[in-house]
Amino acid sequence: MATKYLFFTGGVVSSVGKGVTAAAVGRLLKNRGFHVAVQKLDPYINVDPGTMSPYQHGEVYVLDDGAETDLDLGHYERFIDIRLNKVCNVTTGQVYAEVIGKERRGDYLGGTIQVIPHITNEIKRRIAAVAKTTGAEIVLVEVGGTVGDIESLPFLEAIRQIRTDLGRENTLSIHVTWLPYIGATAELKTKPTQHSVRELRSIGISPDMIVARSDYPIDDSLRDKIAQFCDVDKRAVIPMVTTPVLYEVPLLLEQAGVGDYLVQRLGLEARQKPDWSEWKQMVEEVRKDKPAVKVGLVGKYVELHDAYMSVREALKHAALHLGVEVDIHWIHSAEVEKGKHWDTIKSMDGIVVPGGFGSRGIEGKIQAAHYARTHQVPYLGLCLGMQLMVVEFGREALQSDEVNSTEFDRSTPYPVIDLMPEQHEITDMGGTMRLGLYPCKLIPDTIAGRAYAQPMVEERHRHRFELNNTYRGLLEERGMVFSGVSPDNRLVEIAEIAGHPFMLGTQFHPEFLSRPNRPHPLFTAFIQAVCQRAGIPTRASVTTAPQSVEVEN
């Protein structure tokens, strides 16, 4: 069949929920037997978010092929249970870099380079590449930002052209808007949605479906009004009231008839009856009252929780699997250095130190690792969190506060963490780290070995520094266990502390492969240890395998 395209745009305000909506729609279509893929078009001029501060754009989500992407791709992968590739995130920076590179090589034979057709053609080429590289039958394309933003115009023009080229039977436009609530009159207003649709139509795109987001119930009279003024079938005006359970969104869309409407509108027939039993059970489990464990997330970007989106979700997935609630306490590592938050840290059942870059707050993370080690508190270190666990242990082993990573102290006499050899000559910062999926060989009868219950796994990486093998033997003699290594034994991938109930760090980012109905085994093992410390019984732990998902090559 011809590839079908769904285009998602946003109106009225940013952060309206386009990414979650697109991910949920993808799940609806997958549950009907279709092969889907999702692409995010980001209007910013950065080539990718890899060099952007998490305060600017939340976490950087890494794919199997090493692409550093927008956090919405995490929503896509978690909801739909697929694994995407680098063509699934496109930025203005990538588009212009490609076009300018062609111009410099003379590919355009002296022609004048313009937004139309050259920039829009490049955008169209990248949209078409998703189906070619993944084999997807239905491609969902989300346009970042809000209709009316000047930087989004080339993407919207490209979409307009695609709709003209492929016809309405093969394309569908979904506009996600916000209905503001006026407290003084206790009413929701549709006027901003009407203006947003008018703006979209002035560009040449008439939405086929409007998803109306709100914090309050949306009655039929409002749906009638939106349908009338925005020239959309009432069946295609979908009320989407904010839910405290993120993973309930696909069920709400299914209940609203979105899946059947889309299949009918695209001229398709569902290959199977959608089975939501497992998903409903998961959502019901989330809503149940459960005993709670307290986990302190000691990071440097904790003011913006989206900076640790995948870590937060992976903790929730594991807790749900074990029948408990996880109460995450967001602890700023720079303030820990100043003596703050120690009462909170001491009250935690477990500690997570996630990834990050730069020297700010590093000593606070090391202090948190020290407390976890000396007080037998379950500890999970992710990338930088593993490196600082090694630094803390190295200071004890070598009896010196000068033990450090060369990332933070280039003159340290004890560089237990050092720059990877292949990184020494690199000057560009973007896309030059050790990125993407790499194999890890597991050592039997270790925490990691028991958690994975298999000899070899593949995990996603994003780092420049690694454990310095010069100190590997010394650290092992003092009680550090290297339970995961590269197949050639050259790189340490997982480190543990012998005799500790659970103190484990990974050089990779296991959070990127966790799924709501299949949590990552290391997070499950961590939460299990946290529950044991808190004296809370759990359901029998079942080993999960995050690698066994549909892969988009």
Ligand code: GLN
The other form holds:
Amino acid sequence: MATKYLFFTGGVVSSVGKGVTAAAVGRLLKNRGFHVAVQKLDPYINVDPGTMSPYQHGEVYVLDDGAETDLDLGHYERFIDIRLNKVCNVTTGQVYAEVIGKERRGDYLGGTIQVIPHITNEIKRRIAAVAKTTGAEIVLVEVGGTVGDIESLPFLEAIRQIRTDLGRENTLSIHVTWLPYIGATAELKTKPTQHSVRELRSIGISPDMIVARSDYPIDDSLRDKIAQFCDVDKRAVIPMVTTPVLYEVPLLLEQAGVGDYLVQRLGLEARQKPDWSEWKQMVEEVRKDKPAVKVGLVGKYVELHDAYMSVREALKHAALHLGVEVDIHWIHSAEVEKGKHWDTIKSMDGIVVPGGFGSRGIEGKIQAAHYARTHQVPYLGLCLGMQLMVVEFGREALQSDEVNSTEFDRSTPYPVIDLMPEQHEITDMGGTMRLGLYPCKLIPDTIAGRAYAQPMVEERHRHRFELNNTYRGLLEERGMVFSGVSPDNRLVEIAEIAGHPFMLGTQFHPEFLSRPNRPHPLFTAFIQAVCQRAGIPTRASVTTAPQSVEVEN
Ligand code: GLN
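If the one shown is the form predicted alone, what is the structure of the form predicted in complex with the named molecule?
To see the whole picture, the full complex is given below, headed by that same chain.
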């Protein structure tokens, strides 16, 4: 069959859940037996979000192939349970870099390089690359930002052309908008949606479906009105009221008839009747009252929870699986080192120190790790969180406060964490870390070995520093266990503290491979230890190894 395309645009305001909507629609189609992939087009000029502060765009999500991408890719992978690749996130910066590179090489000799057709052609080439590299039959493409932004115009023009090239039965446009609520008259307003649709039309794209987001119920007359004023089939006006349960969105869209409607409009027939039993059970489980455990997340970007999106989701997946609720307490590491939040830290059932860069708040994280180690509090360190756990332990082992990572103290006499040798010559900051999937060999009879219950795994990485092998023997002698190493034993991938109920750090980011239906084994083991500390019985844990590396798409 010809590749089918669904284009998602946003209207009225940003942050209306366009990414989640696209991810959920992907799930509807996957449940009907179609092979889907999702691509995000980001209008900013950075080549990727890897060099941006998480305060700007939330977490940087890492794929198998090491692409540093927008956090929406995390929604796609979690909701649809697929593994995407680097062509699935395109930025304006990438497109321009490619075109300008070609121009300098002389590929267009004699030509004047313009937005149309050179930039738009490059965008079209990248959209086509998704089906080529993933084999997807239906490609969902989400355009970042809101219709009306100057930045996204070339993307929309490329989409307009693709719709003309491939025909309406192969390309549908889904516009996700917001209905504001006016308190004084107690009504929802459709006017901004009408304006946004008009704007989209003026670019040459007529929406085939409108997903109307709102904090309040949307009645039938309002749907009629949107259908009429925006010239969209009433069946294709989909009310989407805010739900506290993110994973309920696919069920709501299914109930609203989105799956059947889209399949029909694409001229397809579902290959199977969608089976939602497992998903429904998961959502019911989320809604149930469950005993709660408290986990403190000690990080430097805690004001913006999106900066730790995958960590939060991975904690929730594991807790859900064990039949408990996880209350995440967001603890600012830079304030911890000033003596704040200690009452909170002391009342936690578990502590997570996530990934990060730069020295702000580092000592606060080390102090939190020290507390966890000396008070038998379960601790999970992710990348930087693992490195700081090693620094903390090293300070004790070497009896010196000068023990550090050279990232924070270049001249420390005891660099227990140091730049990886292959990083020494690197001067460019963008896309040059050790990125993506690398194998990790597990050592039996360790916490990690038992949690994974398999000898070898592959996990996603994003780091420049590593445990300095010079100190390995000493740390091991003092009770540090290296439970995961690279197959050549050169790089420590997982460290644990012997005799502690659960103090474990990973050089990789297990959070990127956690799925709502398949929590990550290390997160499950962590939450299990947290429950034990809190005295809360859990449902027996089943080992849930991450999906095999064979890229499903
Ligand atoms: N800054 C550390 C490094 O580069 C940790 C990175 C991370 O936490 N992702 O190795």
